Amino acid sequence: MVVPVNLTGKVALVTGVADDVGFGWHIAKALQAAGAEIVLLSHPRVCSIVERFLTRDKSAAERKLPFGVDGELKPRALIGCDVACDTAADIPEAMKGEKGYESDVSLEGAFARVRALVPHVDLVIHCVAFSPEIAKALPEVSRKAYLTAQSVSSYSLTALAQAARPLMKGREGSVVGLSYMASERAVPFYGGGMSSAKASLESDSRMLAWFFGEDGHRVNIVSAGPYASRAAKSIGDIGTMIDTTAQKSPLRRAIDADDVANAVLFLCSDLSRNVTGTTLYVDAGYHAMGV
């Protein structure tokens, strides 16, 4: 017997994705191949990237969707949207008109494009994360800074999830975040505040999912492990962490990023119409080791 995922009919705003290796473009393909529809919003200074990744030749092996389906990832549309700012006036003037910032790409903005472009929103995938000074420990790390990691990678969430709200009316949505273990643990070299936004980000999940759960819609975060992303380079030596897991974990094995879209693609799933408020550690186990 066979259990489908089927999201045919479904549409799906992923956001975060910058290149071809990291957990956005793994979980686009993956709710793409189980049938919904696609619409990545970027940076805008990526987007450019990003496009070059979905036309080029180099790239076809990478766009190439899961599960043995025909196909590969094709978005029905890529829209540049800054989720630090919730409306155009809120674009610092110095950036307006730079590469990515010529249009208003604001999330009211970015919207605006989304309404004109489907009639409804299923799906709300969170992969935003930044802090400007990721390299550096909490105690030297800028009240500026800090607060811009809360900005991006906290509070968008609950930005992204209240400006779709009016799209996912009826529809019985789900709303997925990614986030790391660093939100409860001690993970000394994981700076630039992010271990703070991560903790917000999961906090502000399970405040969602009973806010958005009279609609009828849920609200889920996967707490990933270590996985060798080109942001992940930046946050410290991501080799030492992946083998760490893959000696110390229940599993005794690393993580890739099907594991992840996996588990995205459960949570957007019928399978998991009771699932919300929750976090669910896609990491080996290695969450629940004491050492």
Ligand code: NAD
Contents of the next structure:
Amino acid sequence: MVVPVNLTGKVALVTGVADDVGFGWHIAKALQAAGAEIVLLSHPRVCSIVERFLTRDKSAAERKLPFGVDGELKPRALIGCDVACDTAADIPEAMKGEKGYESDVSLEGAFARVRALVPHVDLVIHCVAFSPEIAKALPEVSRKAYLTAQSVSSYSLTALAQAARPLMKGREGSVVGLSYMASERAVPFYGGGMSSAKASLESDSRMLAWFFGEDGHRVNIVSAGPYASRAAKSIGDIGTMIDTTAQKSPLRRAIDADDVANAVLFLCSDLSRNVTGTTLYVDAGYHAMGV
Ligand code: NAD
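Here we have the form predicted on its own; I need the corresponding form predicted in complex with nicotinamide-adenine-dinucleotide.
And the full complex, kicking off with our chain again.
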């Protein structure tokens, strides 16, 4: 029997790849293994680093596709994109001289490159999060940092979806964002305004599901358990967080990046053709627990 997950002919924009550890990398591999063509939209500052992960011998094993599919992660393109900037005018003067910021890396500039590269877009994966004060608990967070967290980690889903929408016309697309349970429960160490950013990300995904549904597109969220990515390590003691969550989860184990990638793959496939506006937990069941 052949399981019907076939993304052949689909183009996936995957944001938030900075290394071969984070969720974005594993999601890109799963989507490519299912037949999708991948375009990476990475932070301009990390593009040269990602390029190395895509080519150096040392990362060959990490590039291998999952599910026993022959081949390795080979995006059609790697495009610099700072999701905090809608147009070139939003790129701060001070950043314009920085490595990676030589060209227009705003969403407008990045999508001009996407349009020149592919005729359509089917899948949009939002894998981006940042707060400049991530180590500060909410009561200590400045307005500026809180709003930056909102802009980069939450509004960017709407901005990406807006930018991709003309390219998704007639395609029955799927948009997937990544969240964390601190959006709906108090998780004191999840600081920097990120808990609020995740709450609005999830809320926006439901609104977008309605507005994009009229075009046949779906919008969903995967709420992942803790995982030791670069972003997560900046939050605090991620090892303790993972162990504690694992002990208290119904399945008594931690998640890995492939678990999240597989859930995103499901949400991008026809298997979920009537699933939209939902948050799918990939956390070994932790969210279901009370005391
Ligand atoms: P990660 O560090 O690999 O990914 C975060 C990405 O955001 C990085 O690639 C970074 O370059 C990118 N980014 C930050 N600011 C940006 C900007 N202005 N423009 C473009 N890109 C920018 O870490 P990850 O854990 O794989 O995170 C991916 C997603 O998963 C995030 O939304 C995160 O909140 C979510 N998530 C992570 C965990 C976890 O424990 N790791 C749990 C639940 C949800």
